[in-house]
Structure formats: structure tokens, C-alpha cells
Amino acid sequence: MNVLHAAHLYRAYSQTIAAELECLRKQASGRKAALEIGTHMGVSAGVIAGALAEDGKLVCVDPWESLPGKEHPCFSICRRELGRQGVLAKIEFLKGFSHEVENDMPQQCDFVFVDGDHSYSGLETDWGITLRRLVPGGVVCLHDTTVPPNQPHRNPGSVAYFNEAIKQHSSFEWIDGCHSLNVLRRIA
């Protein structure tokens, strides 16, 4: 697929649907310090980076584990896709799992998109990172934290963690949602 993408015969894809991407665009608009946990092929990163303030920066975190003698094909597609969109200069890549590269992440973010490990413990880890880095007034978008009504089979552990630990967190208010995405603003 990497070769096909290079030849413009294959498009980068994401499980984040168009309406969710539009929600991300709206919430990232004008922000300056953004973090995305789980970038894959860069579809959502392109939307977020394109919406940031002109001097905004997006840090993208994904394992993109290297293959023997070459980089991961999804990372190649991601960089190429973001270059085609003209937003590559606004992006810094951190290769590794979120808990492995947390020390390299920005200390203060005003926008976070969590779309990494959708297990209970995976979201628990990424939520901890969000709590340590998101400033008051900042927004966090959490993918796959609601089961879409037309897709009851989609019920990852991230839904349970959201309902049990995040939904009623006293430092956050729910401000938007779309399909499987929930958006919260930090109030304290």
C-alpha cells in the first residue's frame, strides 16, 4: 500500500469518520500546542494541523515500529500524506507508545486528541498523560469512547474507562460529541 500511495493510487485511511474529523477541525481551530496520541496514517493529523493557528504545532505519537531495514509503511504514508496537505512543517513525530515517549511531549497543550490504544488500560494511560499536559481551557477529544447506536458490536475497553473514570471528572465539562467521539474542556 505504501507504493500505491506514493503513486497516488491509494489513499490514507482512518477509522475516524468524516463527521468526527469535522468535529476535530472545529475543536482544534486556532489552537497552538496540540498532541495526538495514535496517528496511524495521518488522516486526523492533517485535519488538526490544518486547523491550528499559523504558528501552531502538533506532536504526533504512534509506535510506527520499524521493519528490518526500512521504516514502517504507515509512517511513510503518514509523512507523505501530511506533506501533500502542506502541513508537515507544523508537525513533530514521536515514535513509540505514549507512555514511552511522554517525557518528549510538550509540557502544556491546549488541544489533545486521544486515538491510541482503545483498551481500558490503554485509555487509562493516555488519560493520565492528558491530565498532566492539558491546560485549563484546553480541549480533549477522545475517540471510541461511545458506542455508536448503529454499531453495537463496537464496544472497546475505552468506552468503559470513559464512563467509569472520565465522564464525570470534576475538572472537565462535556462540550461536544459525534459518533464515537467525546469532547471535553478542562475547567480547572
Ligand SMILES: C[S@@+](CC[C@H](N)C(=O)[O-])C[C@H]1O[C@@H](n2cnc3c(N)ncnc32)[C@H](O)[C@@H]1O
The other form holds:
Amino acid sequence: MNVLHAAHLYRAYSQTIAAELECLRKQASGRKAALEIGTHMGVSAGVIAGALAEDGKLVCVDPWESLPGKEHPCFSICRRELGRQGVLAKIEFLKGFSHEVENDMPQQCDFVFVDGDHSYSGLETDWGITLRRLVPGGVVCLHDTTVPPNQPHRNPGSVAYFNEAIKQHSSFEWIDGCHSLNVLRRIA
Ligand SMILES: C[S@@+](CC[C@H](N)C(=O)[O-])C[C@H]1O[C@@H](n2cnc3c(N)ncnc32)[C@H](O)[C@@H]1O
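Form predicted together with this ligand structure, per the form predicted alone context:
Complete assembly follows, chain above in first position.
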């Protein structure tokens, strides 16, 4: 894949569909301090970084665990993809699971995209990270928190955690949704 991507014969892949990417672009527009948990090949990161303010920064978190003697091919694709899009200067990569690198994340964010570990406990962890960082007025976009009508089998633990613990949170208002994505704004 990496070799094919270098030769422009393979496109970076994401499960995030075009309509969800458009929703991310709209919500990230003009924001200055963004965090993405779960970056993979950088498809959503490219959209988010491109929409940020000129001086905006996006911190991308993913383990991208290195193989002996070489970096993870998805990280190579990600960096190349973001370079081709001209947004690398806006991006900082943080290699590690979110709970391992939390101390290196920005203390305050006005945009968070959570798309890492879609288990119940995985979203619980990343919601905690979000609560500690997102400023009032900021938005959080949560992938895989609604079962898409045309994909009833796609029902990870993150859907249950969203419905039980996030949906009615008193410090947030729901402002948008698309396919598997929910978007909430922090109000307090
Ligand atoms: C669905 S992919 C992300 C796709 C990307 N957001 C996009 O739309 O282009 C999920 C990624 O999350 C990463 N991941 C899984 N658990 C994680 C965690 N606890 N912290 C950070 N990243 C994690 C995986 O390595 C994988 O690359």
C-alpha cells in the first residue's frame, strides 16, 4: 500500500464517508486548537487541518506502532498524504494510545474529533480526555456513535457509551449528526 501510495496508485483509505468529512470540515472551520484521536492514514486529518484558521494547529494521535527497523506504513502514507495536501505545517503527530500520551496533548482545544478505540471503555477514556480539554463553545465530533441505518451490524460499544453517558450530558448540546457521527457543542 505504502509503495503504491508513493506512486499515486493507491488512495489513503478511511471509513469516514464523504458526508461525514464535509460535516467535520464545517465544524472545524476557523478553529485554532484541534485534537484528533485516531488518525490512521490521515484522511479526516487532511480535511480538518485544511479547514482550521491560518494559524490553527491539529494534534493527531494514533499508535502507528513501528515495525522492527521501519515506521508503520499507515504513518508513512499519512505524512505523505498530508504533505501532498500542503497542511503538514499545521499538524503535530503524537504516537501512542490516547491514554498514554494525554499529557502531551494541548491543554485547551476548541475542536476534538474522536475516532480511535470504538469500544465502550475506549470511548469512555477519550470522552474523559475531551472533558478535560474542550473549552466552552468548542465542538466534539464523535465517530461511530450512531448505528448507520444502512449498516445495522455496525454497532460498536461506542454507540452504547454515547447513549448512556454523553447524549444527555448537561454541559453539552447536540448540534449535528451525519451517518455514524454526532456533533456536540460545549455550553458550560
Ligand atoms: C477508524 S481509524 C481512524 C480514521 C481517521 N480518523 C479517518 O477518518 O481518516 C481508527 C484509528 O484509531 C487508532 N486507535 C485505536 N485505538 C486508539 C487509541 N486508544 N488512541 C489513539 N488511536 C487509537 C487506530 O490505530 C486507527 O488507526
